[in-house]
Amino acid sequence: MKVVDVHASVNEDLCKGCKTCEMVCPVYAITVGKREKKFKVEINHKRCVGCWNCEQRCPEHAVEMKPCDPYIIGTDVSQFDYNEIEALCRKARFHPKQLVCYCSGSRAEELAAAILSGAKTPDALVLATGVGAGCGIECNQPILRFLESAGLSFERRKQSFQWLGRTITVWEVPSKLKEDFPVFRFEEDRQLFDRIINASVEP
């Protein structure tokens, strides 16, 4: 889960519309379009995660993130069939209980009931459990590798920085690869993280 306790604010005078906000956006709520001689910046609030990205981002410094009535995006694991969620996390090669988020603290397990129970893009998975509300760069993997195992295809938006594609994982290194440089040992990484995976689920 995620409290969300900021919501981000555009100060237009400053704002060239250089749409870097709208696109470094998990959740697409940031729209930048043009009125007169100005540019205008409209964001979806019910939809912002409050993760800072567009204002840590913004080289004209336009955007602050302003205190807002905190509330918690999260999906309760509880009300699903537990062993469908274990599935999927072994078929995305995460433990159920592995920490797939540093910034909200989400679990593999949270990322599998939201795709349980409906969430069927990246950031509707966001705005689910708050993965990827934070930092938005360490979680995008997780959320990607997530999909696929469930077999869920979506497509990108040409306006954003975001989901620009999953990057191979330890199971998928070339056998030439393998080879040509056995001094980084992948067959034993791949076997630890093996078992990492498959141990039991505490109670």
Given for the second form:
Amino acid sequence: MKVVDVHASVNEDLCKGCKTCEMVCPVYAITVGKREKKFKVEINHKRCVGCWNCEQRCPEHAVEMKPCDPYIIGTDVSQFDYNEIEALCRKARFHPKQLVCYCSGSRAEELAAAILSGAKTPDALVLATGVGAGCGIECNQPILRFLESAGLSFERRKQSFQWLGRTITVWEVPSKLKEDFPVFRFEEDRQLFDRIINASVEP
Amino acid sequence: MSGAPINPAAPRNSQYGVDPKYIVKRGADLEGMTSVLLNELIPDMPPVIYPNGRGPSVIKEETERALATVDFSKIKPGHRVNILASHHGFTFLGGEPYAEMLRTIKDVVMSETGAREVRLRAGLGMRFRETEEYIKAHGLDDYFEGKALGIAPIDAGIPIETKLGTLYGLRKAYDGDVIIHAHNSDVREVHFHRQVDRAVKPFGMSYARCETRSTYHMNLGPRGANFVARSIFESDFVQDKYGFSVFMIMSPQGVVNVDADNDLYALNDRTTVGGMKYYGKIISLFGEIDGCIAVLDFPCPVPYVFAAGVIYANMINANIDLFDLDNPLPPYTWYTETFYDHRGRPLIPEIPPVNPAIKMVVHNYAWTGYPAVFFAEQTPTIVVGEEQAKHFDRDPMNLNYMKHALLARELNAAMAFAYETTGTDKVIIFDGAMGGLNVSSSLAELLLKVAPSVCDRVENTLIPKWLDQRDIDASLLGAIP
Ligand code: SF4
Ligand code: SF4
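Could I see the form predicted together with the partner chain next, after the form predicted on its own?
First the chain shown before, then all remaining chains and molecules of the complex.
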């Protein structure tokens, strides 16, 4: 759950049309085009989650974050049977109450609820939960792990740097690596994760 | 023996911190503060070449000396060479020593190889314009003739096939024919890297996409995750481009020397041993503090503010020996942070609490641009100044920070509240004071009293154990300054 209180806006006089903003936006809210010899940057404020990615990467400093009327993005977990939520979390190998996004404070159960609500792609999950609208880094794999566990595959947009792919988890580390590199303690870390995932859910 | 407070590091203009004009009083100016020199606490600290009164020219000489041992034959005159740097290096001693090391690498590479296209690619953590700010501040854009770039984890990626499957690097880091890994040896994030492959880490972080960083912090576990960097470094893709490494070797007192090697693992062994020797004692000494108020007062995000050459995250974790790999989980890492439930209860009983010796935090000056809500949740925190509170409220990574912190209009009021509530008069200030640390007299007394036995334990019991856990030959200890 995230409170959105800023939206991106572009000073087109400074824009050079490089499309970086479009490429880094996690929810594809930006389209860069050209009109009458001038670059035109369309920002869909219904999608903008105020993550600052475009503001931080525009090489021309053409993007500014402007305050908007604050509103909340999030998915209410209580609308679903908690057994279903729990099952999806454990399939994605998260404890339902485990934090998945340090910036929004969202927990695994909210990603599960968003999927049960119909989110099918990474951008849809960001829009439904606010996960991925802060640092834009650390929650990347939880998002992709949840989609995969729900059996959802998605096609990557060409016009984007984002959502490159799900990567390895500790449960998938080849046994040869575990044997060859004992200093990394893969097996002990896997056991720790298993204890977390299997812990009971307290109200 | 203790003396007047040491000058704290000055506030810095940055989009990630409040305007320095709002920092009207420093922790070191509080009544009853004194300083303890690192040499008094740890008499066998190695001599430093910087700061030593000679200025950055000594770094140039030292980098040239180190590079004289390196084989440059991989670099041909027509090659594009990428010097890969990271933001942390610029946070030491005002950033100039690291900037000077980078300039010198460029000059030596050009003169030794005839290559003309030598570029700087400076990776960063979560503040996507941070290295851009350093590049400007140190004139590196001019020095590299416009070929100096900050690279961020959401920039264009490149897939890299590794022993862990496909991971993702930053395209701009690898768009040269040859890469040079230019880093530092400071232990700082030992809660993440656990002094395992410390020297290799940027391949899984500064030079990597967000998918890879998330793999490190979410997918592989607190110790296993360190294999991410190794797997990328050992990939055919990276090995094909890798030239050599140059490291600014740090101790809590400053720059010890510059080390360079074509063999990153040889350099890694030396920095691993050096890190234990130079930082193990001061970090262990922090673990002896039985109760204190921590004042954050440095231009960096919360966990990275400095005292005695080590970061606040080292203090948060000082109730556990993080060099000891038998301890699975530090009190603070991004793994641990996820292991508390919606009511702040640990999901399993074995989650270690953050250092209970920190009774209260007075946040006088620290930056945004790093998710810091965990720190305010776990330790009572007072933020000084409304501007700073507003600054945190605006940061998409810290929208909830002030929900867990109190606000005080000024530092004296915050301290009066902290003294009254905690009942302790021990104060430690994370303000980047060089050569020592600013503390209250009561804490100075405690540190000076316990330091000899801590040094003895680290030297004779802990370092041999730490080395043994990593299969590192103890004779290397004698080979470093
Ligand atoms: S990143 Fe900046 S310059 Fe590039 S298209 Fe977007 S607004 Fe224009
Ligand atoms: S602030 Fe974030 S979500 Fe909004 S347009 Fe920019 S990149 Fe997209």
